[in-house]
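Single chain ahead, by itself, as structure tokens, in the form predicted alone.
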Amino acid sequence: MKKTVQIPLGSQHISLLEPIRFKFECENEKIIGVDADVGFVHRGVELACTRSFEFKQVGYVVARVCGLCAITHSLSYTLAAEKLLGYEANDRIKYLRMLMVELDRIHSHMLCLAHTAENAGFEALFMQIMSDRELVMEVQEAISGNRVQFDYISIGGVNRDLTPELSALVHKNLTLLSEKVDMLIGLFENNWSLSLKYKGVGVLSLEDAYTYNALGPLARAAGLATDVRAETNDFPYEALGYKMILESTGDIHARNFVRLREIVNSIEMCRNIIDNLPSGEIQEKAKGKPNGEAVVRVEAPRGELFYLVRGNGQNMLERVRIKTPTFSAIPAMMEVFKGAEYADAPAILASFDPCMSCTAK
């Protein structure tokens, strides 16, 4: 009879970025067997929604669920708020809205991307993409006027508008970011450590990644055609650029080029959002409370994320239900580790990107 060991990772590891509680069973070195915690980080943000902020402050708190995507939190929370209010936004609005989503993706990518370099030992090239990084992030501090917790986006609009010397900074910018991913892709493809490493190791098989609902890069690099770019029609995706990009293998590897790849669409996408910006005013009048109950999904960095908001007709919300991507990625993270080397899980648990902040919330 062989004998089996349990191994624990986590809450708090070196190779973890968010407090998260894996549970191991182990056979020798191999991993046979995978339990999940998820919670220690819990702030009772969905209940604080509707019990201490009227509905117009609650896009500004849900933006503090999360520091990698604070704007695509408080976009999907004022999707669902103008659904209610029976507002749409112009043009100039939907653009200025898109441009700071997909820089959000870009500098979440690239955080990603960092640390799997890191996990593969590369210490000083995890330092070089956060480097680069600072590019983007300079970008939606300068757009913003802040730089983690952006309070970009507000309930019939956005809080400020893009200038000619704005608009000229994010092309500047995103240029000299296209020269260094264009690095990024030639190391990634053709270093040792980061590619024939990752390769075959970690894998998600499109049979699996439906089976168990994987979202976002975890699935359309296992080759599933998920996105809700491309299944929702509240922004002109198509129009501006818009590529799903898919892989096929499911591995590490395939999950750091769907990143890679979807760097390069969503610069190619905002300068398109800069060149063709709309005319129009930046803030308009949505009146009333909202009353009835709406739900919006918008693609996040990670895959899915999902709002309900519910309101009667009152200042205070009944109900702000928030899922995200992580929460929902968990079976397929639990189904990858499964017949993995020990050795490799954190590797592993670094190309699922995981949130915690999000998932806990």
Given for the second form:
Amino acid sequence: MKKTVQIPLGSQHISLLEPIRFKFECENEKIIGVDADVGFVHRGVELACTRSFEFKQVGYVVARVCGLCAITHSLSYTLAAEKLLGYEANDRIKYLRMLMVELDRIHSHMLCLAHTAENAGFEALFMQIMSDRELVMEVQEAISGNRVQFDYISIGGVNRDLTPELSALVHKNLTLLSEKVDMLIGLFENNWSLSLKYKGVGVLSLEDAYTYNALGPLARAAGLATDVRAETNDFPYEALGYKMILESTGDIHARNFVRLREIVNSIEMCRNIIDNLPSGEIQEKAKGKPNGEAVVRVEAPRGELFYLVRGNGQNMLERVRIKTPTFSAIPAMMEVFKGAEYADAPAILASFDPCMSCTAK
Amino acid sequence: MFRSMLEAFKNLFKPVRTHPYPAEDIVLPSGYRGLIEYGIDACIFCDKCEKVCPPGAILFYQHESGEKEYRYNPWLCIYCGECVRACPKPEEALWQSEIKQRPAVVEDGANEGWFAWEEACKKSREEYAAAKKAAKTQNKSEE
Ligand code: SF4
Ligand code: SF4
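I have the form predicted alone already, so could you send the form predicted in complex with its partner chain?
The complete assembly is shown below, putting the previous chain first.
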């Protein structure tokens, strides 16, 4: 008779900071089945967007879905609303928005790397990455005036301009950061304990990535070439040096490397944006009321973020639908767990960079 | 192993990277989005700030005399600056300072006090509108 043990992980669990519950079915130490349960922190954001706030205010509401990718959320909503208003931002606005999104990607990726380091038992590296991450946070704070809730993007433009002093600060901090990232790449590649713990662990094969619709760094680490930045043309990414980062092994190590190399790429893009910033207004009038339906996809640090906005020519919207990256990635995540050791589960989980509170919103 | 011990020893003499927060204040960057400040003399009471504010942190109380009273809840405010952008007289009537708000204490009545004020504002407006309407109909009947 086969004997299996059910082990829950989460939702209030020391090795899991996120409000999600996984139920693992284990045979000895091996995980053979997984069940996931999300929705512990339902906040009713979508309904609030259509009942309590006017469409011009919704950008600030959806930014509260996630503390890390606040800027991506407000950007996606704003793009959708602007599509409904028939407005297209000028190049300066586009560049400034892109700059913030890329900075956001850098600091989100660094947070994830810090957590994976922590889960390998490497506390000192966790501390180090978090303190290096301050360099980006500082820049974002100086540009937007706030450390976490940036509230930088509004319908018709951005709220603040980039002064020459700020550009100098961005350049300075990014130069410092790129040195640190180079060092991190060396560490993640060569450190004996990191590579021992992460190579070959938590593998998602390319085939499974296709089947389970993986996205973001999770998919790119498995070699699946999917990135909204390359698939849409809302922003001139190609012109600014965007490169698709692909790895092939699909394990935690590969995911770490996708993130590290994306940071390098984002730093390069931020520099290009600042050096080639077009002139123009930063706020323009977007007149009218949203009418019709718009769908927007934006590449958040964790993968594709999807927004559907429907209006009927009134101040209140009819429907706002938010699909966060983690939600779409859960089937692929569950697949990765199967066949892994139970002891690896927290590390595998951290390498997904899940954002459950956004998923439940 | 020798290298890492050397690193650890060297780290002893490096400056700390954390900020001794309560002992030393954190330096806010210039342009920090702080409290919203209000100048009653320049305000034309157009209510635009109240209308755009996403969380409803600015409310006007309608006095019977026709005057309006401004009230702002810094603990509800998300410091987005929309009110300042909407204000027809920025810098004079409404502007964003670089001052950081202290955390609320019970005496501030950040929640209950504000909810009561919200109710009072709503009621004051309804009463004012009703009184105005009544005066109008009376004027008409006198004619
Ligand atoms: S800054 Fe934003 S939240 Fe605060 S009062 Fe002004 S509009 Fe309202
Ligand atoms: S928008 Fe400015 S002028 Fe109008 S009520 Fe508010 S503070 Fe006064």
